Structure formats: C-alpha cells, structure tokens
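Next up: just one chain, as structure tokens, the form predicted on its own.
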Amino acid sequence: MKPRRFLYLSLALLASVWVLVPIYLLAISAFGGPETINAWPKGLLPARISTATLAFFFAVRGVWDAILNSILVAALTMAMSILLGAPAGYALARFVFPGKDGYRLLVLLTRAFPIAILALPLTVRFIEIGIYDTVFAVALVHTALALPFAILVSSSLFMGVPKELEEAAWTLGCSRFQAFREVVWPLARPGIAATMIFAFVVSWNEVFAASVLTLRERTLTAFLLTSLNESPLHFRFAGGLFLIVPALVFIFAVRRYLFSMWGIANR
C-alpha cells in the first residue's frame, strides 16, 4: 500500500472513530438502562439490552409535542432557506450589480453576531408583533442562521453551471425560468440537497434561541434543556440519542445527492 493512501485511510478511520465512538457509548447507555450507566468498569457491550429507558423517555409528558415542534421548525427552516437562499445565490452567480462584493461580505457578517446578543431584541420584537412562543418565530431565527450558508453555497453551485447551457436553452425557445428549471436546477440539485441538510441540522440542534423564544411551544432541544436538572441520568441519555438519530436518518436518505455533488466536483 502506498504511503499516501495509507495516510488517507488512517485519517478516515480516525475521523470515523472520533464520530462513532460517542454515538455508540450514548446508544449502549440508552439501551442498557440504569444498570449499564452506573456500572463500573464499563464494558464495550451492555449486560442486557432494554427499551425501558426509551419507553420512559417517550412516555414523559410533552416529549411528543416537542418532537413535532422540532420537525415543523426544521421543515420551515429548510423551506425558507432554499426559497430565499437559492434565488439570492443565482443572482450573485449570474448578474453584475453595484455592491455585489459588499453584499457577499454583509451576508457573512450576519454570522458575526452571537445569537445570545440578538435574543433580547428579537424577543421584544416578536412579542410586539404577536409571534412570540410560536414555531414560526423559532423557524425565522433558524433561517437567519442557515441563510448565509445557503446563499453562498447556492452561488458557488450556479457559478459551476456554465452560462452557455442556459443561453443554448434560450435559443431553443425556453424562457429564463424554463432554462433554469430544465438545465440549471438538475445540475445544482445535489448541492441544494447538501444545503438542506445543513439547514436541517442547524435547526434540529439549535437550543439557545428555541429556549428564549418559546415557553410552551418548545422544540425538543429546548424541552430537554429545561428538564435536564430534574431528570434521571438515563432520561438524558435517551434524549441525547434521539436527538442524533433523525439527523442521521435524514442524511442517509439524501446521501445519493451528496455523492452526486462530489462526483460533479471531481470532474
């Protein structure tokens, strides 16, 4: 085996272990029950596998409402990030206008302000307009967090699609929208899927804004944060495991788009 290939494989294995070991330990703690959590020394395999911990977690009042809220917020965040980010990215990629470079910089600067600094004025404003403690309010904040990435990635994707392909479609009778739909969108779709994954993960894992902007309509992360101090340890492990699983399932479901994007990038 060549030294370079061995180095790449070693780094890939190290990265995989770095990611998978904490997930594995979380899983055996969630399925092993209190006995496995309190056992010392801990084994690589649980003494017994039980679903009692997860059953207890899902039976807690408010968990299913929090899960539904998280799903709704993540779906709204993905939709608004793509609906706002893709057109902005297309404009950056295809048009020349005054202040274009400054606009790119301003998009990045939106991530320079910590959400903790913005939480208080956002809370006051949302109360004034009547959307405080709603799923839509949390989705707006999560969209603001994911939108810079969506705009810049979309811009890079559309810049990678030759403009000559669109112009050829125009000469064949397509309108600008038809050329975008039939030519540009199929080529950019893998990257758009990656942007959706990022928006989903940002929304699903975000906790600070969801905790500040809600009282009753809490997402799962905010619900777990408020209940951790008074919850048993195995409840925390079950909640942590469930927070990981949906993101992994979502990434697995759209993995073929990611592979397609990498294939385009390698050509």
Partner chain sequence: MARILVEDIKKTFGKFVALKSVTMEVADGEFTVLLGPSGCGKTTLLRIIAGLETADRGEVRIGERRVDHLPPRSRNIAMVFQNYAVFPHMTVFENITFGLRMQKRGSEEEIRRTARWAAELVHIESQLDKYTGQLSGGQRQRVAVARALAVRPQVLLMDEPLSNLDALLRLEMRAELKTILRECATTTIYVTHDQVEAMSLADRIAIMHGGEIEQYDTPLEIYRNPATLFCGGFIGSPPMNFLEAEAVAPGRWRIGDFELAGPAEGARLLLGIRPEDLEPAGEGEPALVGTVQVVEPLGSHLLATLRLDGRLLRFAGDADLPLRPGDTLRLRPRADRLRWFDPESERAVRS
The other form holds:
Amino acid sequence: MKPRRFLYLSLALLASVWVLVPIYLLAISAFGGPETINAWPKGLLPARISTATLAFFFAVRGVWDAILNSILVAALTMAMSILLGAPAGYALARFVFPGKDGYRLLVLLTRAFPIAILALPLTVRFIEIGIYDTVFAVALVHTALALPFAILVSSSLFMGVPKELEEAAWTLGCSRFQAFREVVWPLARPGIAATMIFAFVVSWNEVFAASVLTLRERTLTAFLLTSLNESPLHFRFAGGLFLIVPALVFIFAVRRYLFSMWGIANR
Amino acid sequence: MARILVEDIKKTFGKFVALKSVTMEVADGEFTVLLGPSGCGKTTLLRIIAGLETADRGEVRIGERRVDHLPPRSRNIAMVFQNYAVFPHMTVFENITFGLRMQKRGSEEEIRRTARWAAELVHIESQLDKYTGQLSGGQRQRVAVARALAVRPQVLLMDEPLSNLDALLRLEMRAELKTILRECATTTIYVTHDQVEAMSLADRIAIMHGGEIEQYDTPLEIYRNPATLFCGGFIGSPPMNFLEAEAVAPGRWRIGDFELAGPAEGARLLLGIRPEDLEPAGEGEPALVGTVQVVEPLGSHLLATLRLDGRLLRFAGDADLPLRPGDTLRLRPRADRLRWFDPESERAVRS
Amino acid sequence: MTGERALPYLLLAPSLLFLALLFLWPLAEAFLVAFSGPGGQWSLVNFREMAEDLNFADAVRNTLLLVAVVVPIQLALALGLGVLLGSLDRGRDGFLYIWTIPLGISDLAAGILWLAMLSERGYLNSLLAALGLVEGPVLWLSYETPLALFLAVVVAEVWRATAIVLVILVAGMQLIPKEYYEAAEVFGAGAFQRFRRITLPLLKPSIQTALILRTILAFEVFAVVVVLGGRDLPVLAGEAFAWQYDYRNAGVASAYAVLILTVSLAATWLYLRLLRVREESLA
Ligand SMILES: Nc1ncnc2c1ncn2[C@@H]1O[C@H](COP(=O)(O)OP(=O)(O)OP(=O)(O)O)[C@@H](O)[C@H]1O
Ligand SMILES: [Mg+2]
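Mind pulling up the form predicted together with its partner chain next to the form predicted on its own we just looked at?
Entire complex below, previous chain first.
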C-alpha cells in the first residue's frame, strides 16, 4: 500500500508541476527585466527582479486604454448576461410550460456555434447601425457567448432553492416579486456571483470577436493579438502575464462552484 | 373569524387523479383534522386552500369571499409546511417576524412582542438569534409553527406540524396549540398521520382515502360509527374487527355457530366490532369461540389475538385475565356496539 | 396562482430575443454572405475562392490533425487525472484547484506562455542545452520546422484545455455512487477492472459531453496558433480571420465560418452516434 500511495502522490505532483512551471517561467520572464529575456542559457531563477518590463508594457501607447476597454467589455458582458440569463433561468427552474424543451434545446445548440460565424456577419451589421468599434458591440457578442451558460447555471441555482421556501413567503404576505427579493435572491446570490465572474472571465479572455469587431477601441486581447508582429518578446510576455493574473484570481474565487456548474451546464 | 368552504374540488397531476371530488365545510373557529394514509391527497387539498395549487374545478371560499383566483397573500391564511420551509438565511427571530414585516403590521415594538409571544409558545425563545441552519429538525418545525402563529391569521393550515418532535414535547405542544387556537378562535385545518393526535385535537376529523373524504365527523362519532370499512380499519389501535356474517332469517345473522340480531336486509354482511367491545362470555351462553394465538399485556389492558375459523380476531380485555397462547376463549360482542357493513359498497348499513 | 401563465414567457422573452438577434440572425446572414456572389446572386464563388487559396488545403489538414491529436490526448490525460484524484487520500481540493487553473487562461495568454518556453532563447532550448542535446539556440517555431511548430501547438493546447475535460469528467465521476466500487471490490475486481467495468460505462454521458465541447472548440483553434506560428501553420479560424481582417473579404471569411460550423456539427453528430447513451442504462 505504501509504495502505491507514494506513486499516486508523485504523479499528482508531476501534473501540478506541468501546470505551474510554465506560469512561473512566464512570470520570471516578465519580471526579470530585459537581461532575462535575452539571457542564454536561461536559469530557473531570474537574473534579477525588475519591474522594467512591466513598466515598459504599461508605458506603451494604447495599453491602458485597452485594459480599460477589456474591463468595460467584461463588466458589460457580466451585467447583460446575468440580467438576461437569470430571469430565463428562473423561468426554466420554476415553471412548466409549452415550449420549455424547445427553448432549452436552442440554448444548448448555441454552444455548438463557432464564434467566427457570429462575429463575421455582425461586423457588417454593426458598421451599418454605427456601433462597430465600440465597447458595447464587443460586449454584445461576448454576452452571446456567456448567456447560454448563464441561463443553464442560474436555472440550476434556482432549482437548488426549494420551492416551498418561496411558497412559504407567499403565504406570509409576499407578492411573487417580494418573495423573490427576500428569499430566492439571497439564497441564490453566491452562485449568481460565481456565474457573473465566469461571464467576466469569458469576456476577458475572448480574442477572435474582440479583434474582428474593433479597430481603435481595442480590448487587451485584441491589442496584443494585432500587435504581435510589431512587438518585442518582453512586451508580449508582460501582456500575457497581465492577462492571466486576474483570471486566476477569479477562478480561485469561484472554485467552489466550478464543478457543480460544469456538471450541470453540460448535461 | 372565518369559515372555510371547499366545494367539489378536483385535482389531477397529468393523468393521476389526486383529488376526486372533495367537499367540506369548516365552521368558523373550528379545528378540523385531515387524517389519512400517505399519498391520499392531504397536502394537495391544503395547498389548494392556500392558493399554492390550482384546482381543476370546484371552488374555495374563506369567510364569505370566493378565493379561488386570489394569490396566497390575499387569502388571510398562514401555513405550516410539511418540510418546514424555514428560511435558512434568516435567524429564528427574522423568520418569525417575516410575515409581520412583509405585511407591515404594527410598530417595531409590537412586532418584537409578537415574536416573543410566538417563540415562547413553542419554547424556542432562547434560540431567537440563531440561524435556522443550526437548529435540529424539531426546532425548525417549531419555528415554522411560531412563524405561522405570529401573523394571527384567520385561517391556519398546518401540514404535520409536530411530526418531528419527541413524544413528550409533542404531547405538550399539542395541548398548548389547542388552547391558543381556541383562544384566538382561529379556523384551523391540521394534517396528520397520527390518529391519537387527530382524536385529541380535532373538533371534527375528515378521513381521507384515495383522494376523497370518506367521513367528516367528530372524533367519537367516527370511532363509534365509522362510515366505511376503511374508516373503521384506519381509526383505533388495534383497528376494528370485521367478521363475515350470513343471514339465516330476516334480522338474524350467523357467524360460524354464533347467532345474533342484525339488519333486516341483505344476505351477506360484515360485522364490525372493536376489540374492547368484546367481553368474555359465561358457560352455556352463545359465543364466538377461538383459540388464543398471541397475548400482549399492555399494562392498562391486555390484547389477545384469537384464531376463529381461520380468521383472526383481536380482543382487548382486563389486564388481569389469565390468558395463555393455546387457551380456548369464548367471547360475546356488546349488543349496542355492533356495526354492520356491506362488503360490496364497503359502506356502513343501518341496523 | 392563476393569471400567471404568461409569466414564464415574459421572463424568457429578453433572452430569446437576444439569442435570436445575436445567434440565429448572424447565422442566417453568414450563410447568405457565404453563398452569394459579388452581385448578391446565389453562388458558390466564395467557396471556390476559398478552395483555390494556397493555404486552404493546409488549413484543413492542420485543423483536422490538431483535433485528431489533441482531443484524444486530452481525454486520456483527463481520465487519468480524474482516476488519480480519486485514489489520493489527501490534498484533493488543492490538486484539483491547481489542475484547473488553465481553465481561466485565454488561448492568447496560453500561446504567449508557451512562446516563452519555446522561443529561440526560451526555456526548452535552455533545458536541452543543459542536457547537452543542443549547442546553441535552435529555432523551433518557424515555417521551416512545421512538425515542431505543430507539436508546439499540440503541447500548448493540451496544457491549456485539458482542464475543461477534467472538470466535466470529475463532475461526472462525483455522481457515481461509491457503493458500486465497493461491491466490485467485494467481487474481486482489480483496479483496472473497476475502471473498465464501472467508471468508463457510467461516465459515458460525461465523456460524450466533454468530447463534443472540446472538439467544437478545437475546430476553432486560433490565438494559440497565431501567437506561436503566425500564419506559418494555417488553420481554419486563422484563415477566416485573415480574410476578414487583412483581405477585407467577408465572403470568403464567411465561407470559412460555414465550413467550421459544418465540421463542428458533423463531429457532434458523429459522437452522438458512436457513443450512444441508452436512456435506460442510466437509471
Ligand atoms: N406536483 C405533483 N406532481 C405529480 N404528482 C403529485 C404532485 N403532488 C402530489 N402528487 C401526487 O398526489 C398524491 C397526493 O399527494 P399529497 O402530497 O397530497 O399526499 P399526502 O396525503 O400529503 O401524503 P403524505 O402523508 O405522505 O404527506 C400523491 O400520490 C402524489 O404522488
Ligand atoms: Mg403530505
């Protein structure tokens, strides 16, 4: 029994190293200053700790605007997907009505659509109605990506709030809306927050649509992608690290929900 | 304060008929118990009265108002749910005052006082600041009762509100509930599985079976004069004995070798007799003769199971009777306690 | 409560409208654009142009190859990690968190991350040099070394997107009652037997979901490839992007999009057929 346990632990550690080491190496590439970037051969420790690379990254024209745009787009995506998704999730969780299965199927189907098929035609339309190259336009497409997820997950969250609690509130003098506000919402809130964070990450990470739909109002991903050819290596490394860090924090915040979410959302 | 009138209520879930046609009237201030086996539709009926479920047809009135189309909040009711439905994100105090706050009834001080009053009734005044997740099942159930009492409803609907309490606490709360509800003259419908609880609480009991009310009467009347075989078998522990009887002449009936007087009509009937309505018969008297199979000394009395022509018969007698398995026992039913049933319709027959 | 029959529809309406506007409509439009000629008439000219393009054959081949290599590796790896997780006594939550970190990392960032590993003066070459396998910096990510470039994309994709498969499978494994394993053990099944006879069959729905999702996403592979190889390793989504963004030719770009959708749907259909899950066996 002993050696086998040791084997398992070693394998698990190996897998962890496989995940973590590249992130670490990217981090020291970004923090090591220009010397580290050009060093040959490289060591596992940075030549020195320096914020020069990051300072350079943030000093590049357009980076701050791109970061701001990314945050705006992600926040808009988060808000829109929950405002549209939560009511639908509630309807799916609480009502039996004709057309329910059809709606569910539609939501599931949307996940099979490649982003390219959405983004390309929308470019044309967005130009026509004058919202091309705006934060809002990108957020619309990102919401389309995050919404199916928000609908399915919030529906399972609402299903997790026993119907009797809501009914008890009704018998105690609540209208439907009051009962939702006083009972369902507080109980579903942590899960909803996790869903919103997920929507945020989806948007923060999205590259294709953001790049196609913007020219000047770049998000960070679009900015990095379209400047790949002109930018030096250390600029890209700093940008990559800056993309990763917030996402990591967010995933850590929602880790408790990760499994229940994917478990349900993929049924 | 308000009577409840339920008329010709039918409810189906898909193809399944949960309530066939239920009609009943609960008088103002009356305490009615719904009693019946699991799945007979008690909760469904309660939910229809509360407005949580819509009946397929029929009407519900509370007071003089027809309430079928009103939402629960406009019906002036309170309900205790079978699975408590206590809000987990609120403290006991917040749970109890929830109804008052939602209906904006009374000042902060009055609400506080009412909460204390309700909490004391169910003995949870020491837990007011706890979150309900930290409470035991029985404590949660009491919070649910207090929460319903606190709004002082015209009509109180309770779905097995004491089922999770230990025997002693249950006895105590039963007595208190009865007193409070009488004082407040709250019209109450109370669901239970427990027939002792039903007998002790109810002004009237409605026996439900298979989506119908089989009998709606005072506890004693149901015990003495069950309207159907089911009611006789369901109420009383042990239940009523049923013996097949054949007519020998108009008004004369025979069970084995034992002859007795009965209804004038019919060829085959069932005689219903409660175990305690059988008495040992003297030598030479006509009697039901059986062999004792099992003897259960219960302290207050003694319960014996007899075999009689291949049928079982329960007899409750004096605790001091010297009975042993294998003994032969001669029993005589008390003439004024004979009840007759038609085996076809399963309904009682007047003698 | 009555009079509320309309409520669910009212609640669904905003999202339905949104999905119609941002999914169904663009979908229809993409087809329209892809299948219409310069004068707006019905035509296959875009597809012809797409097929005659120099990069087309490579893009198709590379994308299909990537899917065929990456997805099975991810599935095997995720299955292994899932089982491994079940055999650990302690630290499960910690390991699981670490293994799922790439879930939050975008394909662009993952590409950059592996660029740091694999660039000329990167860590792989440093390692190889330390081991004495290479003398100086070697150029891996160039059009002259297509195989190395392809493998780099495979590694980056495996690193990044195994996590999603893992999460789906672990969520499924958590639904398998422990008693089944105990019963199997009582009847003398070894670890491998238990995996083959219990885990795999009961996990089939999750495997199906994971495969479908991963395959669809793998057909869209884009940023990782662009970061590591530019257009030296053409893939379908990359070509769609280039036609739209660099050549300003929406017709051909849409043709690519339609192609991606078609292969995605075909793959989904194939998985549904091959891994048919019988309803009654799930009881
Ligand atoms: N929402 C529903 N959908 C389908 N069937 C239902 C529904 N609610 C109740 N039923 C069925 O209706 C019947 C009556 O249910 P009800 O809950 O009223 O029984 P009950 O008398 O309260 O039982 P118990 O004593 O076990 O609580 C049951 O057979 C139940 O399966
Ligand atoms: Mg019930």
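Positions refer to the first chain, counted from 1. Note that the rigid core is defined as the largest set of C-alphas that superpose within 1.5 Å between two forms. Model, not experiment: these values are computed from the prediction.
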>> If I align on the rigid core, how far apart are the two C-alpha positions of residue 11 between the two forms? Answer in Å.
In response: 7.6
